[in-house]
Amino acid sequence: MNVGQPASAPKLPWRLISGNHACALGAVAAGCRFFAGYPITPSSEIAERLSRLLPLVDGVFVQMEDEIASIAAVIGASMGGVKALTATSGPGFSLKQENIGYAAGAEIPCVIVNVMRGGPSTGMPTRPAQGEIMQSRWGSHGDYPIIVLAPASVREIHDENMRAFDLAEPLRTPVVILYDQDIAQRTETVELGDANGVARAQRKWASGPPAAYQPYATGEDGIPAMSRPGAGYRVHTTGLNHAENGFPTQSPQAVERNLGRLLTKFERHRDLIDSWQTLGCDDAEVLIVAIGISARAALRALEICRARSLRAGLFRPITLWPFPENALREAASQANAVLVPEMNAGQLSLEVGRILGGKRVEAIHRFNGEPITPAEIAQRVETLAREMNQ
């Protein structure tokens, strides 16, 4: 996958930014206009700069009391109609998972930025890691969907948080853009698109007579119509498992009905969310599959290896949630043994594991603040390329 601009693209003038500050560019231009938040190392550079963005475009920055504070004033704000957006790190990241399930449980579009931090608890705030792989998955209570990108540069910190927003709004559902504090703070001269002008996408808009509106009726599409704020169409929200006209019901037949709906909502929308990127996974013998600083690292590890003759091939998801199963089964079709290399005490290991039943799977685990090196993946590869040969 090319993440990067067209060749035949006009020239832009270039930029030298960190990620945390692509990150509320991104925002910006994608047509955020709220943000609440509260200061957390290793993401406070996000909400710096949009204190002063959010007002030259009539956007509002509130900072809150504390991280729960910061979500529900999110939702409440989308709610309004407005697009949204709030970032954290890790000990805010949990505060935050019961609102996130509300969020999910309501379908109402938001976008959380999460920038990993050493752990648990208080951790090492300056140092990175990726050990919420797996929360920004599951972290709330209950079955419920979630769209979780996974950027690795600063580049695409700014295009990643643009298409969060193009995920969340036509598809009500809140975005958690994952990457960690090296890529963070990581400063990179980049171009950027210039998004004025851009059509992005948009919410569907109940229409029609307001007497005959349900807030979670939905057509082909899986997707229920939001109310605009003052169109004149009554709207019942809550947390509780509700029917089709958002009033909450323990029937089984219904709960069964609407949040089975929201369950597979998803499925019916892949070709819009899932991206990944693959490099040399045509012939290769070992495939490394990782994210954020790790994958920057196995970039440069796979041209070590096909310096050594050794046949690496790298998959990257973009997408982590839901993550692209069938592209990694393709990637890895050629491969004698996958090799994850990742910040945490095993946690995406666990998912490819579970995706490529079968197939041999490895990992590098570092969970020290130290970001694992090119030549440390090189040199397992070389080790499992060995192994495999004898």
Contents of the next structure:
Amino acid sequence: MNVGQPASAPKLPWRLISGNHACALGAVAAGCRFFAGYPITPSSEIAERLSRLLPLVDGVFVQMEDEIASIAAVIGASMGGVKALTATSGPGFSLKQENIGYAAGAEIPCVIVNVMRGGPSTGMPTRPAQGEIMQSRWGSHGDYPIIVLAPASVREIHDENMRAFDLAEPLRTPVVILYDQDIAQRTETVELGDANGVARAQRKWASGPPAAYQPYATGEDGIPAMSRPGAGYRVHTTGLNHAENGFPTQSPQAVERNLGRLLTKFERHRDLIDSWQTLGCDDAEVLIVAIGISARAALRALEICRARSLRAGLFRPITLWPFPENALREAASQANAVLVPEMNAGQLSLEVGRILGGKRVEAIHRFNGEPITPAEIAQRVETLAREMNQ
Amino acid sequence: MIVDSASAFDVRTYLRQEMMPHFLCPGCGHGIALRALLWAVYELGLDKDKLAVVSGIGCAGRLSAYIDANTFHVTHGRPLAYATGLALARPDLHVVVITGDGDCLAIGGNHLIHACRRNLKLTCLMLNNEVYGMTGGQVSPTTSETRLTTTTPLGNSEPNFDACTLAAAAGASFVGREVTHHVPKLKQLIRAGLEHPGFAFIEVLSDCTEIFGRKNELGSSAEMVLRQKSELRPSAYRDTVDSPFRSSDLPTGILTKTERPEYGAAYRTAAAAQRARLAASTDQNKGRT
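Switching conditions: you have the form predicted alone, so give me the form predicted together with the partner chain.
Entire complex below, previous chain first.
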């Protein structure tokens, strides 16, 4: 497993950069040409970097008056056909939720970075946490689909931000990138490939005669083609429940048909969406499931465990939502017990417990701003293994 | 001079006929404001494909759906913020915002003052009917003092905003106000706003006959609109009054018009200059951020 360093010999000069810096570089490499944000610790470096980078590529950076305006401007830019990003942290993520729901419902592509810090409320702005695992999935009102990616290293933040655009654009959805303060502000040595000339996934644009165009037509793959303002389609976009023609409707049949399509639109694209890493799962009697900085600690814990002849494995969802359920079931097939270290009072462990119903699922919960240590995880694995073998 | 193109202008060519009949109440002034907007669009010869209309939530917010253009009905209070992103990303579009007094001054008040300050080219029409009509008639930031609403059963005791004074104080480079009674004048004002190379704020004094008028026994729509003409309704914008329609010197027409740099153009100019500087630089690390 290779979350920290690239496996191959470096072809380019290595750079020592922070996770937030890597995030900004990944956005530009993915073709992002619009950023709107509002200062908040510990994500502000993303905005600062993009305020310099975007003008160089004929993009636009704007610092808006508040968090809500930032996500609104991002969705507005995307409605204009431009790849757009915003970045925030817990309190700002809460403020953005209504408009994230709008983007999901109206199917406007955009990427939202949420750097997780302590909570609730103002919490601990300079300390890591993993408290938005559930909010990132369920934070806006009503039923809606969303994709959440959870990188665990500086390099992976860069790459997953690029992948976020490659999912958001063709699938017409908001994508959240979720990582904690620890990874956001640590610096790591990375080798970043040259993304110039690499084809990125594109939005499916409307073609054909405007009179026949339906902005929310079901289509073959469940993803309607989007129209670009100025291209002659002149359609209506709304947060109200709408029919295929984009106009508001209260017809139960039309709402069920269109909202039903929206809620299931990821199903046939799971090959594209799902991403995870496994290590040592083939013979693992204790499976660790973790994301972000907790997964980094778990990596080291695995080495400790194996050195003590404890058969531990790691399952690390990189796409957190929709959760890669089948992959987790497979990874856990040999395990007698599952351990979920997470920096909150119990979120990821709920989903893991739901998926692995019947299996013993335990958690290490931490919400004091101190990352969970490899030694703690190894100790719990050892205890669990002993208990299960009794 | 008011150009009389009324006979040549057919509003239906700018409306989505499939959306008719519209859902506005009988007597509502919003339809008049919509007509005036489309009339101005017609006179200026704006390309419908390049026209983007962003609206918020409420009765005014629903108007965008009727316009044959690129229309975006967004979240409550946020149309100016959505429009800011759209206009910055697509300077080739002509972006118009339609909002109401609650949408613009209450939940969206922060976006209004910053849009005024920023001076991005946008035309913002705020239709002021003094009430939250869509939700059944609650008090709004522009409801005249003493007025009855469903949430001021004892009479409104909060002072109300003068939206134009607010916009001007926040730095709007174009501010205007008109009443729905004077349709050609309203059209002229909107036309001037559409032509303004910066942020244009236009308050349209509309009327809510069905809910606000009925609650306050203000008579028919015609009576309400005639009061707008003869007495320029909200004398209560600044002082407590027992009759909201007593004579007032509330000004109409273009109230503020100044020239200052348009935000989008200024940004693009600065960005181009930075790119030129880096292109001319011999520094091996140029542009590496």
